[in-house]
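Let's start with one chain on its own, the form predicted alone, as C-alpha cells.
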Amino acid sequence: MKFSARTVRTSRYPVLIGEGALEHLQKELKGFWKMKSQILILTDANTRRFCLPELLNRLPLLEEATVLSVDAGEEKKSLLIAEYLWKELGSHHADRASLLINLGGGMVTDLGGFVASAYHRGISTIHLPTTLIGQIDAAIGGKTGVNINSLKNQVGTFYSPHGVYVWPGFLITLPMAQVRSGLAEVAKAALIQDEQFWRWLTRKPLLQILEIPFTEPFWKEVLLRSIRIKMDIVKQDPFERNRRKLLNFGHTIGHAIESFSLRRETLVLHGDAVAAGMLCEGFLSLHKTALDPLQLEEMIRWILPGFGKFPLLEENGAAYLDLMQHDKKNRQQEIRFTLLSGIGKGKINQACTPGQIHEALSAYDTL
C-alpha cells in the first residue's frame, strides 16, 4: 500500500497515516533522545515476534530502547498486568521525561495508555497500532482502560498520546480473522455517520474484501475514511459526554458477549462480538428509532455471512442482560444504547427494557 503520510489533526495530537508515518516518528524520536529521555516499547507476545523486528529495522534509533512485553490476549488487560508494568518502569528507572511506545492492537494501546497515564501521574506515550481495529479505532481518541472482573474497560482514563502513527505495513502480519474483526469497526463507522461510505464498502461481500491485497488502494480508502469519522466525532466530544457515544453502536451487546467469553475463558475477537452486537441493536432500532426493515436486511446480508452467528439465548440470555447493566453509558439503572434511525444516522441515549433486549436477542438467534 503506497501512499505518503497524511496527518489528521486533533486539538491535542496528530494522527499520521501512511507509508511515511514511521519517517515522521523517526524525527520525533530524535527530540526525545536529545533530551536524554528514556524510551520504552510495550509489546505483546505477537507484536514482539512479528512487528518489533520490522520497527527496529526501519527506526534504528529504537535499537537502544527498553522492550517490555506481556502475553497476548484481552484477559491480560488487567490491573494485575498494569501493576507489573509500573514495577517494570520503576526497575528500569523510567522518570517523568520518559516515553512509552505502545506497539500492538487495542489491548496494548488501551493497557499502555492507561499505564502511561498513571505512572508518575503521566508520562509521554505514543501509539503504534498494528491491527486494523487499532489503526482505525482503538488507538485514536485518547481512551485508555483495563478490565475488572471480566467486565470490559471498567477502569480507565482519558489521556492523549503524544501522537498516533498508523503504518499500513503492519497489517500484513495479521491473520485473516483479525482483519475480519477490524472490518466490523469499519462497518460501524459507516453505519453511524456515512451512508455513502457504507454503500462503497458493501459493494463487495465481506469475504471478498478479505482477499484484497493490502497493497491495493482499497485499504488506503478504508483507513482514511474510518479514521476521519472517528476523529470528527472525537473532536466534537473528546470526553464522551454526548456525540462520542455514537461510537458505541454494537458495543453494548458486543461488550457483554466479550465479557461473557472472558468469564468462560473462551476467545472471542472484539470485532466478531461487535458484529453480533450491531445486528442485535439493529433489531432494537426497528422498534426504538424506526429503522427501515429493508435497511436492517441490508446489514444482515453483508454482516452475517462474513462473521457468522453466536448462539446468544442458547448460551445464557440472563447473563448477557446482567453484563449490560454494567455498561458505562447507563443512567438511573436504564440500559442505554446507540441505535440507528437509518444507515448513516446514529442516535444516542436510547433506553431499552430487558424485555425489548430479550426480543432483539431472540430475533438475532432466529437468523
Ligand SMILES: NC(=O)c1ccc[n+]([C@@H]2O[C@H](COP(=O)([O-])OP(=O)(O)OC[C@H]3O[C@@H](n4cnc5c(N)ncnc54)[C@H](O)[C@@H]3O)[C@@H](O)[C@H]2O)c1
The other form holds:
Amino acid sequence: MKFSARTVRTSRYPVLIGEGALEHLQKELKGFWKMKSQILILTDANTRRFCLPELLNRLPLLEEATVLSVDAGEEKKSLLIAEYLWKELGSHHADRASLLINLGGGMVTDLGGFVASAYHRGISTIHLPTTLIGQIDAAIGGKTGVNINSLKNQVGTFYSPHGVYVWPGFLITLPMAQVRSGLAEVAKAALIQDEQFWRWLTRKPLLQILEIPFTEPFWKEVLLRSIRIKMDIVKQDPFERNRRKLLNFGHTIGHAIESFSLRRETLVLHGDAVAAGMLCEGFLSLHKTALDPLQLEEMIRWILPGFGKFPLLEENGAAYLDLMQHDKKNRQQEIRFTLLSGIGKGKINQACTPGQIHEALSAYDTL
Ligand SMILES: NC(=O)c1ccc[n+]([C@@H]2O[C@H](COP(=O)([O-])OP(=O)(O)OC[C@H]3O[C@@H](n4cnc5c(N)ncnc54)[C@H](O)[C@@H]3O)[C@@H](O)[C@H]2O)c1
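Go ahead and give the structure of the form predicted in complex with the named molecule, now that the form predicted alone is out.
Expanding to the full complex; the earlier chain stays at the top.
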C-alpha cells in the first residue's frame, strides 16, 4: 500500500495517514527533544514485541525513550492498571512537559489517553495505533477510558492527543481475527453514513477481504474512507451531544456482549461483539426506524458468514438486558439506541423497551 502521508485536520490536532506518517512524527518529536521533554512509550506485550522494534528502527531518536508495558487484553483497560501507570510515570520523574506515546490498539490508546489526561492534570500524548480498529476508530476523536467492574468505558475523559499517526505498516503482524474485528467498525462507519462505501466494501465477501494483503490499494481506500467518516462526525460533535452518537450503532448490544464476556473465561473481541450488535440493532431498526427488510437481509448476508453467531438469549438474555441498562446513552431509565432508517442512514436517540430488545435478540438467535 503506497501512499505518502495525508493530513486530515481536526480543529485541534492533525491525523496523519500513510507511509510517510512516521517521518512526520519524527519531525514533531524533534520539537519535544529540543524542549528536553521526557518521552515515554506505552505498549502492551504484543505491540512491544511486534511494533516497537519497527518503530525504533524507523525513528532511532526514540531509542532514548522510556518504555512502559502492560499485558495485552481488554481486561487490562482498568483503573488498577491506570494507577500502576501513574506510579510508573512518577517513578520515571515524568513531569508536565513529558510526552506519552501510545503504541497499540484501542486498549492501549484508550488506556494511555486516559492516563495522560489525568497525570499532573494532563500531559501531552500521541497515538500510534497498530490495529485496524485503532487506526480507523479508537485513536481518533479524543475519547479515552477504562472499564469498571467489566462495564465498558465507565470512567474516561475527552482528551485531544497532540497528534495521531496512522502508519499502515503496523497492520502486517495483526492476527486475522483482529483484522476481522476491525472490519466490523469499518462496516459500521459505512452503515451509519455512507451507502456508497457500503456498496463498494460489500462487493467482496468478508472472508475474501481477510485474504487481501495490507500492501494492496484496497486497504488504503478502507483506511481513508473510514477515517474520513469518523473525523467528519467527531468534528461536528466532539463531545457526543448529538451526531457523534451515530458511532454507537451496534454498540449498545455489542458492549453488553463484550462486558458479559469480560466476566467469563472466553473473551469476545470488540468488533465481533459489535457485528452481532449491528445485526440485533438491525432487527430493532425494522420496527423503530422502518429499515427495509431487504437491506437488513443484505447486512446479514455480508456480516454473518464472516463473524458467525453468539447464542444470545439461549445464553443469558436477562444479563444482557441488565448490562444495557448501564449504557451511557440511556436517559431516565430508557435504553437508547442508534438505529438505521436505511443503509448509510443512522438515527440517534431511539428508545426501545425491554420487550422490543428481547424480540430483536430472539430474531438474531433464529438466524
Ligand atoms: N476511544 C474510542 O473512540 C474507541 C472506539 C472504538 C473502540 N475503542 C476501544 O478499542 C478497544 C478495541 O480495540 P482493539 O481491537 O484495537 O483492541 P486491542 O488494543 O486489545 O488490540 C487487539 C489485540 O491485538 C494486539 N495487537 C495490537 N497491535 C498489533 C499488531 N500490530 N500486531 C500484532 N498484534 C497486535 C493487541 O496486543 C491485542 O492482543 C476496546 O477497548 C474498545 O472499547 C475505543
